[in-house]
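Single chain ahead, written as structure tokens, the form predicted alone.
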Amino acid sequence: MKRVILLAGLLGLATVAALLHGQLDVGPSVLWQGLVTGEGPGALILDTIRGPRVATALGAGAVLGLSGTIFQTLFRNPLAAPDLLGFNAGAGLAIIAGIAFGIALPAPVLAAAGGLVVAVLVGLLAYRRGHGTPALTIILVGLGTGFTATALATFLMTLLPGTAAAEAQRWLTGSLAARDWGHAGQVWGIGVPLALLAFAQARHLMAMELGGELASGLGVRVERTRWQVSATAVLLAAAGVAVAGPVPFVALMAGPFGARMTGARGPAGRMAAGAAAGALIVVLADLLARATLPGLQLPVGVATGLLGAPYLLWRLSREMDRGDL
């Protein structure tokens, strides 16, 4: 329970930091005083300059968080992430495409067609009749996938007008700039049931986790199962990158690190602290990217980056001397 409570704290923590620090600094009175009179300089970032910026973070972060954490578990192994897997990738592509070729619906439901579509085709790709797809086949044929969406989304970016073209290349990078309460009522509004639906399915996930022969003695049906919890873990990812971008490294980072933050040990408590994990990476990562250096705000998928690659090569390491590669 302590650890629990210490991952609540510092997520706390980052969310007032990341409410009172940017290019400007305020005190915690001034914002204090915004939270209690609605009037001021606090009242403005809490409600226009930061507050849906924050509010948009911690939902992005949560859900990418809790997509990695449901897909690790899954596949049983901790480079099984969305972005790994190019499914985050196939969701920009979505996106992209449908602002290039001027396709009129709304984002969340272009980023959930594209991820899926590349979960769809990873499947295939990977799939060979009479034999189990082992993890790591389905995760190097993800990467491939993964590649070919950002190719792709690259060039339609070149059908774009210059300032379109750095706005969506902006994106692409995974950004938090100009965010409103809109996007901040999209990504809850879409997360919150999507969460709520995963932990309904968590049960079986803890069967999957024992090995597909093992689930299926348990009376869980392995196949349709393993589709319906990727459809879970794919549209939370999807929700996370229609209002972020494709951020980088989060739904990767977010699991291991909530699970070894709060020692949970089962397929629900990963996946409450991967959310919360997720989030906490996302507040401190766009919080690092605008207030590092003096009259530049970088995309938060700059911050997400420097962080996560290191992290990929130590895992890889780590991975190598298992044996596991």
Contents of the next structure:
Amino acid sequence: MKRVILLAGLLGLATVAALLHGQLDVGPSVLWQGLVTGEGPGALILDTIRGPRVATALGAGAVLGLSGTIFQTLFRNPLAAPDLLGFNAGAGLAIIAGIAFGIALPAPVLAAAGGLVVAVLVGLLAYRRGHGTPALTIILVGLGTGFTATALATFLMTLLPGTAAAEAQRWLTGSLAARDWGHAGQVWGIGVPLALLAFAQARHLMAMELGGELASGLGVRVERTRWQVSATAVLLAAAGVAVAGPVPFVALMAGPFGARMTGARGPAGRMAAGAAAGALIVVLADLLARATLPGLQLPVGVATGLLGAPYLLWRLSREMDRGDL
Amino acid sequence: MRRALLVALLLAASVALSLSTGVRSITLAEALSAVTAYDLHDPAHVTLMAIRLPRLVAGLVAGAALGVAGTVMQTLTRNPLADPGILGINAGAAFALLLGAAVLGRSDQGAVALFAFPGAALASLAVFSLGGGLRGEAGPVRLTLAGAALNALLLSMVTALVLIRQDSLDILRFWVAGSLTEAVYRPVAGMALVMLAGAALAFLIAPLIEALSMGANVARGLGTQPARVQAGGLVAVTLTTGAAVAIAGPIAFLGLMAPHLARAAAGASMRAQLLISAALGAIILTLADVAGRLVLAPGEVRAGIMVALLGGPLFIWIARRLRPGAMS
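Having looked at the form predicted alone, could you now put up the form predicted together with its partner chain?
Shown next: the complete complex, the earlier chain at its head.
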């Protein structure tokens, strides 16, 4: 319980810090005044400058973290995250394709479609008849599908005029620049129902975690459950990608990080912890990216890349020492 | 023998295509007369000698270099998914190049190109040791994931550097693109020599690498010293990858593709594979460059993108075929 409060406290602190700091720092009293009276510089920061950005970061981080935790539990492998599996790249590709071909669909719809198409592709390509598909085959096939989707997105970007291409490049890196309340509403509005659905599926996830045979012995339809739960998790990741771009490594890091911090054991507990950890990671990474170098705003994806890649390397060497990989 | 002939024919065809295709079509007769009787006032001759030929040579050198690098890496690590791009060695060379350009504050092509080599060397060393290669246990999954992580880290650093030094964006940008358009400005001749040195080293130690690929114990029994062979292999990979990045930017998947096709064409001997793989690398990159000129004409698609569009699906195909026993 104590550790749950610690994670929640950290999240609160990070949120406040993200509102206070940036190219221009303000004091807590200014922010408080803005919150209470709705006037002054504090209100401006809350309403337009940093409020929507931080709200979007929290939402995107939470859905990505939740998605990663679900996949990691489902495949019983800490490397099974939507970014490594190529789903984020698929969602990104769909959005770039939307810009390039002038498809007038909302970004979340495009992202969801792209993520789902890639997920189905990875599932079909990795599937091997007769014997069960090893999680590592799925991960490698997902990695390759992600490479291909990224190559296609880069190809489509050459079709765009210069400024649009630069914007698309920034977007593909994962950026929270110039987010408004529309973005925040989008990710929360879509994320909350999906999260509720995911928690409703947690019971199945617990059975799946025991392994395919035990789960089917308990009366769970394994293949169907796997597809259903995966679909929810893909849509969650797509909701995040739609507002923040394919921010790398958040989904990968959030699950283990949240579980470690809170000590949560059951799937539902770990899912909640993973969502909170994802939100914490994105808010902190965005703060780091925009407030450490004066006069310079780096996209949040650069910061999560700089943090996340060493984490993946460390994780790999640990798995290797334990002989799991 | 027939296959070697086929590869030679393909090479000749891609050379001819690369010289004749572009905004201005040039006939082969014109190309021949440009070489034999160069006329400064004939625009076709000038285009050919000043733009197309350097571009072709750069593609041939970089393609051959990546073919050699891929073959050495795949045999040395017994990893069919090894490629200088996927394992982050390209990104290491590119990052070092950008850092060099930023530190020197200029785009002096010759001096800046030299930074590619320490970058490639450090990245190779890092990914081999992180992937367990130094202990002779670099399984495909482990090495590929370590490479993907290293690649992501280095690309984040490249992005950060390019965004921080916006003034030098133009100097920096062209080396990250994976393109042959800037070939005229690159030290192609010098890098061709470096590539040849790396390829010669690989050819020389190929039997030792083959012995090592049977396992460290077998290799020791055959009288080879695993650490030395690995060091030699790393030097060959560094020289070839560094040369390729210095003239063409980081091109991924070519080092994956060429060795696989070469194995099908050349059989089991690594020396034969090296030769065929170098030729195939040169052919694929040249054809990718030609295709990039055609698909969006009069615009261009970078050769690196065209290669990646083919390489991604190939990666999936190989990953599917990995036996579960060979995974770790």
